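Next up: just one chain, as structure tokens, the form predicted alone.
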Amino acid sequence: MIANRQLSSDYNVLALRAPSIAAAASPGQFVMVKAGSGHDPLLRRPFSVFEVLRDQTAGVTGLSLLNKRIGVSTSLLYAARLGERIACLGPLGRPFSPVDAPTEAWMVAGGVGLAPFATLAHALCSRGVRSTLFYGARRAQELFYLDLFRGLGVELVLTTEDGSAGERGRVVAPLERRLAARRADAPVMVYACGPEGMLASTAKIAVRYNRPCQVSVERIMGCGLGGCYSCVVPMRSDDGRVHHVRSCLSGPVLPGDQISWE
């Protein structure tokens, strides 16, 4: 671990020296991280690749992870010290599919669901795609890295549950208003990551306005390699039948209109 930037009493960003993993990572992919050197926690935990780190010559040096202190693993990562070895396996999973102009990209993030959008925003910027980030949190102090997105030319639409920044309420409200006002012939791709309730609402709103939607699902993963079946997601086939896929292999990015949200 080469840096630990504490953003608040609960959130931090860890920088790991993992150049080969970072160089191979695509927006939306994740890594399995083992915090600490003991047996508690026993298993690795999944984290989206937040940033691909580069040196002054643009050479890839590592990656960063956006972490929220909740349980044992995340608490160990919050308290990690410089030079500490952190086992990191990846990159894993199915990434986002960046669109090309003139299609616009609308990213919807809730809380730590911001994590995959830094790399996606970079990819979209390099393609000249006009992008908007709908970003919601409980309060203003939990809205992070806004300057990074502004620097990439991403429009920010902010919401907080307590009204301390942006619009008061849930992030899907301004998303729905924007979709309702947008011409049917003006293409837009919706990307979403965050709590499952937010993902379900985002996907259903996208369907309502006939817009494609890619969601990055959050599932507990025991292995990240498809062996434990702990991360299954119910999906609807074209005939309406429900089948299950492993989000570590088929996802974490999945088509929102095909997930069975009930």
Contents of the next structure:
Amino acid sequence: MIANRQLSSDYNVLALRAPSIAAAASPGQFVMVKAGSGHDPLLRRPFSVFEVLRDQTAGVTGLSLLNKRIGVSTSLLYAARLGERIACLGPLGRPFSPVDAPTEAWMVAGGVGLAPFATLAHALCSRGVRSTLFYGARRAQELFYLDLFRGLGVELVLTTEDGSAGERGRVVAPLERRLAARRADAPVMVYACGPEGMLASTAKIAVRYNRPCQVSVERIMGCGLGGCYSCVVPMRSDDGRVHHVRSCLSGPVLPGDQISWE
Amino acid sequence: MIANRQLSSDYNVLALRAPSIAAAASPGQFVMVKAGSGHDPLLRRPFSVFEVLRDQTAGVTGLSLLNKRIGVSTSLLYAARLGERIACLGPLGRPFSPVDAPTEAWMVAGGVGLAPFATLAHALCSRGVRSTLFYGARRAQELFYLDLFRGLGVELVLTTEDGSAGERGRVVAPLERRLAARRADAPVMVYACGPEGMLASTAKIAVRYNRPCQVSVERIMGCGLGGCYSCVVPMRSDDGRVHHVRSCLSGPVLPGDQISWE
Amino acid sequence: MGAEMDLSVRIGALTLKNPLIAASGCFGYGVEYADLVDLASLGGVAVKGLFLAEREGHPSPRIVETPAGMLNAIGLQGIGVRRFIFEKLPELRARRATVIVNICGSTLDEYVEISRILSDAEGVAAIELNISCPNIKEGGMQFGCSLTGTFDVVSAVRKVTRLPLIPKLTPNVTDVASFARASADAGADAVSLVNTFLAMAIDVETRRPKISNVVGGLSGPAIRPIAVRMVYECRQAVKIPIIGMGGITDARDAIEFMIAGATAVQVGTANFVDPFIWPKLIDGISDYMRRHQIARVADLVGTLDTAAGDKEWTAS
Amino acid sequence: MGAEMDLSVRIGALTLKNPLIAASGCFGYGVEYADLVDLASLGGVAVKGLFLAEREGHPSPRIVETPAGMLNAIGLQGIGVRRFIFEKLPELRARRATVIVNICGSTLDEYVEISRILSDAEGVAAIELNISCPNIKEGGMQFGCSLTGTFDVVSAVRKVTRLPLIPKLTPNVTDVASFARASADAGADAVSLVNTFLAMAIDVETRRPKISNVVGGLSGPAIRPIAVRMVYECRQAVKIPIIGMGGITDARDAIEFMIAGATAVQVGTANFVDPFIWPKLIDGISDYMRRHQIARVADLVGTLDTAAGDKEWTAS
Ligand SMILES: Cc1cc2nc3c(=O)[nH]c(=O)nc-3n(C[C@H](O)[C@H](O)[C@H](O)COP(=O)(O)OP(=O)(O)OC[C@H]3O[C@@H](n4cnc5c(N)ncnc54)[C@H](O)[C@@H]3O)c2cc1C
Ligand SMILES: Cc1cc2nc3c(=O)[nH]c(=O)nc-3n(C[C@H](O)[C@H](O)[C@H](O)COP(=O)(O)OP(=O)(O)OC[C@H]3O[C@@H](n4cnc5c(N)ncnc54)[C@H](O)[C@@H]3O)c2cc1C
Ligand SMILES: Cc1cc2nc3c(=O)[nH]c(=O)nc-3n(C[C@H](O)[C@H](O)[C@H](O)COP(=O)(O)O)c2cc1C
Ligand SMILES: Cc1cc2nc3c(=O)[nH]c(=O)nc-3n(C[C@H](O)[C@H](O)[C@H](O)COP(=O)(O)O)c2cc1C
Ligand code: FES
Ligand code: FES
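To test you: the structure above is the form predicted alone. What is the structure of the form predicted in complex with the partner chain?
Below is the entire complex, every chain and molecule, led by the chain shown above.
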């Protein structure tokens, strides 16, 4: 662990020296991280690769995680001290597929669901894709790294639940309005990451406006490698049958229209 | 935790801010320390109060522990980082009874068994008692804090297993020679702390030369408060029967001649 | 709402001021903790298991730590029921503790005899029948692992005492609920569970057991999920109150047991880790009740909502 | 001594190159790990439990972490034995894995049918009969919790296959050794134990179970002391090899099981925590053998020295 930047009382960014993982990571992939020593907590936890860190000569030095405190491991990672060794396995899972211009990329992030979009925005930027980030949080102080996205030329559409920044309410509201307003023959790819409800709404809205949508789902993951079958998502296949698909192998990025939302 | 001074690859001294515990502690008493977060490791571990720390105006600010790495908790305490909170309960148990001059105090320490003698030496020094420390370790580099004892006017008799400092061999050898050489009417109190074998030898030697002996025993302690009955020592009572006595309440300092050594 | 919150629970005829009981063997005879913990503030104090006679127990080492748990084989060292009544009970009474006496017998007659003696003593609130100690041959497991044994010992003791009678069940059985049922049928006022799991640990360097008794009983957080399941199973099987335990370390854990079906809970190993746990537990439960607008803690008992769950499962 | 160290162990007619087996349900079908772990370097790979037909298993959440352990109720999602043979076995064979197929049946006939199919397949080293899955109604617990059920299913499968047959025992019983005996009597080549402990965890804020199936199976370091005790009990009861498991996280834990009486061991949950554990385990065991001058790892099995211990204890 080479840096721990606490952004708020719940959020921090952890920088890890892990050059080979970072160099291999694609936007949307994740790493499995072991917090604490001993057997409690026991299992690793999945985290999106937030940033790929580089030195002056642009050599990859490591990666960072955007961490939100919600339980045992995330609390340990929030309080991690410099120099601690944090085991990190990856990159794992299927990444987002970045589109090419002239298709526009509309990213939809809820809370810590921002994490995979920093690297995705980089990839889109280097492909010259016009991108928009729809980003919702509880309050203004929990909207992070806006300058990073602005710097990449990403248009920002912000919402907060308390109205302290951007539009008041849910992030799917402006998304839907914009989709409704857009010409059907102007191609858009929707990317989404955030709470289950937000993902389901986003996927349904995308279907309604006939847009493809890649969602990054969040399941409790025991292994991240396909070994435990803990992380399944019900997917509807063409014949209408529902199959349980392991989101660590087939995902975390999955086609939103095929997920059988509850 | 306010300081962690690593003395060797196995030993360190941890300073804790715990003024009220430190102020109440008598030589030979111990504290129960919880290392790590979470439930693994689960239980606290017993540690002798090594030093009582004071500020410039001699006000008590905390205490230190002399820690030797042997397992999970002691390894965590060895690697503890500044600012960590380490829960510490005490002071607990029956302390050494310091003698008064002209009785001499002969302290016998094996390895980390040195821990209770720093405070005892202080107490003896302030009572003007002539003191000798018989101190055995594996090698010269594991004989610690000699200057502290010299500074208190304690005579040092050192042994190492490899002969790299002092006499080669066990610490009980010079103890026995000195007891043999001493006039029977010149009173001596023997104090001992260290591995079980060393304690048993010391107690037997003391009996042989008809000297009282206070030994600080080491048992696995679940609670330190008399609740679990894990820490018992078999003690022979006057009627010859053996009773299991809780060393956390009746000890850790016990009369060496009454312990039923295996 | 604070002032009106009711933490009391009923175990048969006995009312506990709150559902928190110090578990037997983990709180000495209670008196050891009298200066650290206000004994009167606890729902109850279950004292260390007592035989008729004094016992010295097993040699050390008697405990060893395991992942998120500990193994113990104390061997029921104790002062016997008569010395307990003379030497400890008066102080417990003076401290206004609600005393639950945990008793063990090598024979059915010994259980009966101890219960008779306790029934005449002043200041005993209830008897917990330890028929589940895994650490000694005569620890009651011959009763606790047999349905007729359980029924017989509970019935026999029932005849000689009007004190609330609480058989303590072992988890080392295929179907713990049937033992709860046998206890209820025999007239028990409640059952408590779980006692420890028979377990062992080996020092691989010496190839010898880590505790002198070879095997011991596993307690602590490690076992909590199994204990909660067992309480839940018993809840479906009997109407008498259940006292749940096994690895409770905070108020949330205690509430988990109550939601699963425990009317009261005991805390053992966690008291070793933190003897100041008791007021934290009480405050934590009160705080939870406040947040969830629960006026009587008894209303929490057995409120597990399994509606959403796929109920396709086997309770062994 | 290094060069001559013999890590191989025998399970009936089968020789494993070392005692380390990936536990069923914790290593997918093996192929998922083929790029991370040299499958041929393992003593064996026990693949995920298979029924005759495909199954989708339980809805999420399917696992939850508990102190030093985890609960799972996957519900035996799987591709069925035929697809396994066509889709996975060829790659396992190509990777030179020693494949132990873990099978489940809703009925005795299903166990027999699957075993018959597997006996004709190329590249199956042994059959592990899962009669102990706590998570589904038809998970074999009706066999695994009854002595006659165990005897009957093992006998029936024995008649149709010459493959080494390894019933996997549940720990959710009073006397696991009697199930080992019933298995041996019915012709099993070995027994493996333990499967998971039936357990549950409740979210106190919602008062709902933390996994969709309400109850699940507890695995991980938390259960190790109980599992070691059970292996030790079985060792006194049967002569056939025992494959021990439950919470093994390092070489020392594996050796602990072997000293208690296991000829081989399986590692499940720890593989989730560290998929690179396998070479560490092998090196750790080799290193131990070197330090203790043990030439054949098989010589370690059942060498627990209880001489010093007070042997006054009850194996329930
Ligand atoms: C592919 C993927 C990428 C992720 N990326 C990030 C990220 O970049 N930053 C970040 O902060 N978080 C991320 N998460 C979520 C993160 O993994 C969980 O917050 C973490 O596992 C919680 O661990 P904990 O020990 O703090 O919580 P615990 O103490 O284990 O659990 C607290 C509560 O959260 C629930 N919970 C635990 N894990 C999950 C989970 N994986 N999904 C849903 N609920 C859970 C538990 O059931 C419990 O109720 C990601 C998850 C996935 C699947
Ligand atoms: C009154 C008292 C005072 C002590 N003072 C000090 C001190 O000042 N400095 C210091 O370094 N140590 C001291 N000790 C010893 C210290 O408590 C143990 O080293 C510690 O508990 C080991 O914890 P662990 O988690 O590192 O070892 P574990 O991982 O728990 O165990 C490692 C090995 O050591 C054995 N072991 C564990 N605890 C004990 C114990 N208490 N006694 C004997 N064997 C044990 C275990 O059985 C195991 O084989 C004292 C012990 C007592 C009883
Ligand atoms: C050191 C120790 C001693 C115990 N002694 C007894 C006893 O005398 N009688 C009894 O019924 N249970 C005894 N138990 C079991 C506990 O009362 C309790 O059932 C068990 O420890 C599970 O609870 P816990 O996980 O909170 O400790 C003992 C447990 C421990 C750890
Ligand atoms: C997620 C998961 C899935 C499992 N699936 C199976 C299974 O399909 N068949 C089986 O016999 N055991 C299954 N088990 C049990 C393990 O094989 C093993 O018996 C148990 O987990 C104890 O070992 P461990 O503590 O090393 O994990 C499963 C365990 C886990 C954790
Ligand atoms: S997390 Fe284990 S299979 Fe996906
Ligand atoms: S350590 Fe618990 S009684 Fe002494």
